[in-house]
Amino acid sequence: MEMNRRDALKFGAVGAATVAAATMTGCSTKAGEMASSATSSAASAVGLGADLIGKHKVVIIGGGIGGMTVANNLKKKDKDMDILVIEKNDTFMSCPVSNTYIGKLEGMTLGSFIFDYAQPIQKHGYNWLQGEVMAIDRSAKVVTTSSGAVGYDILVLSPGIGYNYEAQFPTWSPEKIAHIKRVAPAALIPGSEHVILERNLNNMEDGDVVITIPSGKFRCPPAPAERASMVATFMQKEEIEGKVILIAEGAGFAKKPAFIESWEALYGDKIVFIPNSKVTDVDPDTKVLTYAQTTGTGKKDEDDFEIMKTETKTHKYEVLNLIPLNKASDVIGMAGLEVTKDTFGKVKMNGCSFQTKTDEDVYAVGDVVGHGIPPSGQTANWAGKQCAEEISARLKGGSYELPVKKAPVKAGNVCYSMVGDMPETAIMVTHDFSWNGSAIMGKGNVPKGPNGLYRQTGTAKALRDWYRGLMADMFS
């Protein structure tokens, strides 16, 4: 007799190896040298005035796609280069493609997205420090972490994003913000947030799932819409009655025509998009979300502009995926770099380069880069390789000019979004990168297949192939 999902105890297991925290001491030139005696020294070296536990030619903050790509490729250029990577987590978890885990696609378990740092460390031979960055002193060229303070000649920042609940919900107390983070996780930062969201979906009864799209710049613009697709897939498989409600502050979202076409064909009216709606409050006890929606009245004023009206509305949800305003990681603020004045605060770059405008000895890759290129796993990988070329050439006494300065880079970014299952179908966007004289820009294109549709089974296969290739580039 088959067991109904509401009667079954659902649980997941994560089979992932854990990298032991290792700290380095001294200005080691022997690749991969790990001094176990540094552990006790690191414990006391937490303040800015603390003694250094090591000094390195290149220090990279962040073991995500961008940071790991820089480290791996610098070592490919010079196996003896003295590199230290600082990362607060003991394992890597991928955000790209992780929505397929929410959709319960074949073979996509949590373990598909978690990798052990030990393999690339051993293969490439760079130093590793597990710890959280507490302060950066650019004048002294010192990074202070929870595991000790280290010096650098060149610093690379790839720290990812943070959430800005405080700016979006100024009346919320710190306690409420912490509670919302736990019960309605954004799941744009890899880790426990994805586990909590999956658990909430597994435990839900009939009802609606609400996903919010924040205003301003945020990590992976298509992610909320792809997640809506995968949640709808999950609900269909589990025969859960209800809708997926996607609420956005703006009128649109990335790849909107492609997603809408796919939703109408695959899910009918199961996915509902509510535009021009600002989330104002959440009551996690009653599971009610409040938002202000602005719509046209059909009437015009004396200047022939349509008169708009704003109404406060509420929606009862069973599961909430509240994605708040995104911002650059607090590490960027610690570095005291010049940033853009928008809500995100991207690092301003020094011309056609991944060197920062503020400090020639500080570079940046990943989500925080101030160029006009889309944030994505592919972009972080491309930028990481270009940054490694720049630094390597500089350390050899030469210079490196990014190819994009001479000619556009075709499909510098390729971003896939899974939209359906059985059979798997996906949509994609490509971006050509070009130099406009002040920034690297990306021009997007969302292609249709030979059948005239955006969604394609071949694109779904390409998504899986791309992901395997990216992870192999980083971890094998």
Contents of the next structure:
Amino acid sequence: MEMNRRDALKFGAVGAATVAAATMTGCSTKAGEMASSATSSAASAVGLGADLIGKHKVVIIGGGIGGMTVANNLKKKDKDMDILVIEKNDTFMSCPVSNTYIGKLEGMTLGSFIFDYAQPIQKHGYNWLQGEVMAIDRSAKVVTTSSGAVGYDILVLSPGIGYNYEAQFPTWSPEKIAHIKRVAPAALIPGSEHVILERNLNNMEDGDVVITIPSGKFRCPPAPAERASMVATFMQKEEIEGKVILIAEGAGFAKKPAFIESWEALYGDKIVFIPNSKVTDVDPDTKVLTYAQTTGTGKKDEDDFEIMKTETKTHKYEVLNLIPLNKASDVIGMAGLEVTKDTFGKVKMNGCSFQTKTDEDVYAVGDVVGHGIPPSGQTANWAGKQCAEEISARLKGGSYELPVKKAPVKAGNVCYSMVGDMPETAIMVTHDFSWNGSAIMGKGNVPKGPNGLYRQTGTAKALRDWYRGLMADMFS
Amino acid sequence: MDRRNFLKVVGATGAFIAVNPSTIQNELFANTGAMFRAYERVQLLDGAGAPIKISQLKKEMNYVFNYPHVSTPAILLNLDESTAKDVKLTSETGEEYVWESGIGKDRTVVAYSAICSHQLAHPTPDDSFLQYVQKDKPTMAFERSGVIVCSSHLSSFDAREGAKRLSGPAIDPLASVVIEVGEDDTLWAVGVLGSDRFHDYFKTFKPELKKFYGGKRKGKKLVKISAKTVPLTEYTKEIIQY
Ligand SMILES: Cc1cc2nc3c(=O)[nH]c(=O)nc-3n(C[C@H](O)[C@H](O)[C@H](O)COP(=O)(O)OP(=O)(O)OC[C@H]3O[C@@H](n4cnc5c(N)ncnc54)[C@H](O)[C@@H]3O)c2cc1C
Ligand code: FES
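For comparison with the form predicted alone, would you give the structure of this protein in the form predicted together with the partner chain?
Zooming out: every chain and molecule, the one shown earlier first.
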């Protein structure tokens, strides 16, 4: 049977795990040759030792925003570099901008968020392994996946986040956690969680939608409030009676003044923010959420501090978007790297670098990094490019000093949030990055437009263009 | 054909020429030939069809004309200070080339392709993300104004130095549109210097090309004889600038 290169690529890149071993070992440079070398790969694997299906100079775990950026930029620097990307999913789905799908904004369908890996593999020519990472042995320099084990010289981790239901709800059984994930998913990890949330909203009766904001570091700090905006616009358009309740463990949330200004103008009192409230339980059968709210009593103690009281309250919901504590992906635990002691467990970094503190051959980018920069896609893209510079310089026998060490990087992060529809309006935040001697930090700035308002129609256009550009950076 | 192939055939097909400084009067700012491609020599005319005179260009005003293709926007600027001379630029793929200088009596007039070298944001008749930010206006993209800013992902470029990248996710400079002054002060565009993104542009913006130019094929046509040059505020309905 004749197979042309394009078909071969589709087969190899997006195809099932059965060809995955071939895609690695059989192919050293060209993605297009992957499938056609399927038969010879078994033979070449033998030479690698009994357990390994391949060994690569650079192995990148995670074909998300951070991982793809590292892979693409390493190849731009050296097209012959031997790189393998390991990703468990066969297509990419974007979290950025996915709230506009919830809000049913024009042209925003599931298809707007799905990208295939075939184009970047073909364009840049790295190796690809579709499989789930199960274990990492740093002393042997081997990553074990559901599709076989691979050796590396340099390992890059960009596996993103996981959820820490266990820490937030210590009394919940694994069955209860699984149940809650099915009926009230967090939808911070793209895929079926977003589909479930959208279905729940589509099917809802009149009533309230509750979105919870956890404490600690979590993916995309403005995402819950952007989602509240998009749920409100959806309910308005569908004439669903009810409120959007945003319950936060803290006193505020990212870009709060800009969101509040927008909500008051666009949705009146439809979005209600309840601060200082820790979610303690959910009954998915009666649809009741329980939380402990701390408020002031107005009375002072002898040291002139206000006396606080904590009350247990409940709220009946129609749809729940329970966003629990986030943590670094389990892949970080598998690597046995030193992490921060908070509930997230950020990877400790080796100074002004994306090299890890624990192991000079292991790098980390994306949401898991232990710098003070925001867990956003644009930041993952910036970090990915910096990390590629570091690795590329190192493999050429040199070193790369991050420019941020010398001078602040203006607008290293820019993050837009859609707040309204018809006409679309959005708000934004930028972060300047700087090195404080122990970590790279981000300082936020939420600008107003020329008309004195935070929300702007131009910013909504910028959001769409930003998204097009970021996805093109990774996938075209 | 990718850029490398382009460069390999320089001279061989005659489609690409090295510019000999002696062939053009006034100042010339593309002298290596390596990254230069000559297109139709066209005159810049204003909205009413009258020749644009270099002396009439307002300081720090964004003017836009489409060149070298009928759908590819370029910006023309008369800066309020002289440009640098002989700026060595490097493309993302490592090619080096020299941007000689701006033109005009104080070397203040420059033209650049207005398609962002990062991910192609550009002025359209609907809106514009990429333009020069006047010195008295703030920008979030760089520590000072008086630079070209792309507000899509906040990259900035140095208008005085061949649109070299100053900040943001872009790596390449913006491509330069090579312009000349005629004897009577008229302005002419003759070619493009540096790494342009036209190919990706035509691939990426099919619906937009259809909307404004009647399709990709039509949008790809080369500009001939003259190019209408108008202030950005006339070219586009909304300027988005951070
Ligand atoms: C609703 C929402 C809106 C957002 N909006 C924005 C925005 O507007 N702007 C912005 O900049 N950012 C936004 N973000 C944040 C952005 O999505 C993340 O910060 C970014 O994706 C982080 O990149 P990463 O590489 O760390 O993780 P990811 O992009 O999640 O990539 C991790 C990859 O690793 C893979 N992986 C994980 N574990 C394994 C394993 N064991 N084996 C193999 N593969 C594995 C995953 O499948 C995934 O593909 C938003 C996020 C959400 C949830
Ligand atoms: S498209 Fe211009 S900065 Fe990204």
